[in-house]
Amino acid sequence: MRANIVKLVYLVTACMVAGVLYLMSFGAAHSTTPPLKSAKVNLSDKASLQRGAAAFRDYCFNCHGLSAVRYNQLTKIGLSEDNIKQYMLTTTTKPGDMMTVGMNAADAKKWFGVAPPDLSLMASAKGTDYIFSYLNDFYRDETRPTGWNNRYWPNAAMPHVLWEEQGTMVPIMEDKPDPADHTKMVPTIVGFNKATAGKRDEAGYEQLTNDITNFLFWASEPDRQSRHFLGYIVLAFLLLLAFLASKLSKNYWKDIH
């Protein structure tokens, strides 16, 4: 009986491993979404966080809020209270208010087809590589209402708000096997050409989008660094306590055999 149970466990485990491997290979073989680009987030880089905050204010804050972040928490990325009041606040908000937008959700849904999401936890939900890749993959698509599309979020309602910085990208198309039916060939994006130049070159635009990604990573948990620091202190205390307990135990039992 025991041998049969062991065999059953081995069989179930083998089936699960085979299923995972199949799904991984199936996704790799059939996905038309390019691999994610690597974002270089660094919460110690206050200059990057401040540039990201400024870019978020200029290009994102009209539609996307950070409802889990208060304005005065921006002091943690090196902004002074005067900077926050002068450059980040609107005329109807106070430093202690949440970073919410004034756009009505019903109006936003009417204009864009869906209300723009709050971005407080976007980095936690999607990951920084996804945000960075998404911001770097907009291209012209005249079939879309906004005139823009994105390979990482096909048919997204969001327009390319950073197009003046990047320029206009147009896709390079090639016929590739249909992911759902390899007997058919379908037009597939294999790259981009720059139709019109932007204010920044490629490296400058990637720096801009990386700064925004870095800021959103910070916004997803503004106390991340202090929490990590507190965690190290707690671990150091526990190690010291374990060392003292070990010494005490040896001293207590040294005469007992």
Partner chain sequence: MSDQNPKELNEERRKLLIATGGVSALGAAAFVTPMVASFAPSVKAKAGGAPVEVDIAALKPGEQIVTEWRGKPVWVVRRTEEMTAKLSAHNNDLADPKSEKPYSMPLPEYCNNEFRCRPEHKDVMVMVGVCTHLGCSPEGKFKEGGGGSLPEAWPGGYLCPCHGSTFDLAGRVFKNKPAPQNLDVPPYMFVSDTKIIIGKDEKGEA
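Heads up, when I say rigid core I mean the largest set of C-alphas that superpose within 1.5 Å between the two forms. Residue numbers count along the first chain shown, from 1. Computed from a prediction, not measured in an experiment: that's the story for all the values here. First, how it differs from the form predicted together with its partner chain.
Starting from the form predicted on its own, produce the coordinates for the form predicted together with its partner chain.
No partners, no molecules, just the chain.
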């Protein structure tokens, strides 16, 4: 009887593990957001970071601040102090200032319904794949006040600021099973067509959005690479310490029988 109870507990535990495994696979398949596209971030590619900084200034900086970054920290992506003064500063800002946005938060709320978030840590909060996917997914949607929508942040208040570069994309719709209820069919976006051309072709636009993503990744931790470098040194040192400590311990424990 006791043995059977114990077996029952084992069985129940196994069922729970099975349940959890089911949940792990179940969760992934039923997300309504499309899978993320991979961004290729590379903090050593200074050219990309500089292009990204320029694009950020041209398209993003009107609404989104980068208030944890100082202008003079842009020297870390290879810009000289003169470059920064000439290309990045505004008439009222100095190199030591933080990159705060000109738009007043209260006005922003009035105009957009929500204040555009500061982007200093967006790469850490959402991940670079998300940002890249997001920038590549804007499509025409006449039902929205801005005329644009995005599958990665549905009904965003943000318009497609890069539309002149990409051109306008219109969704191709097909009826597909509703993820929430497989018995129903709902019109689903299966792809995009380019209705009007932009300044860049597909590869060029992908490079632009990748550069912006790369720049935001840099901005989330400007000297990330030095952390890795220091890390190798610290770990090598600790390996040595552990080795010496092991030998010392073994030496003492020879006394113990």
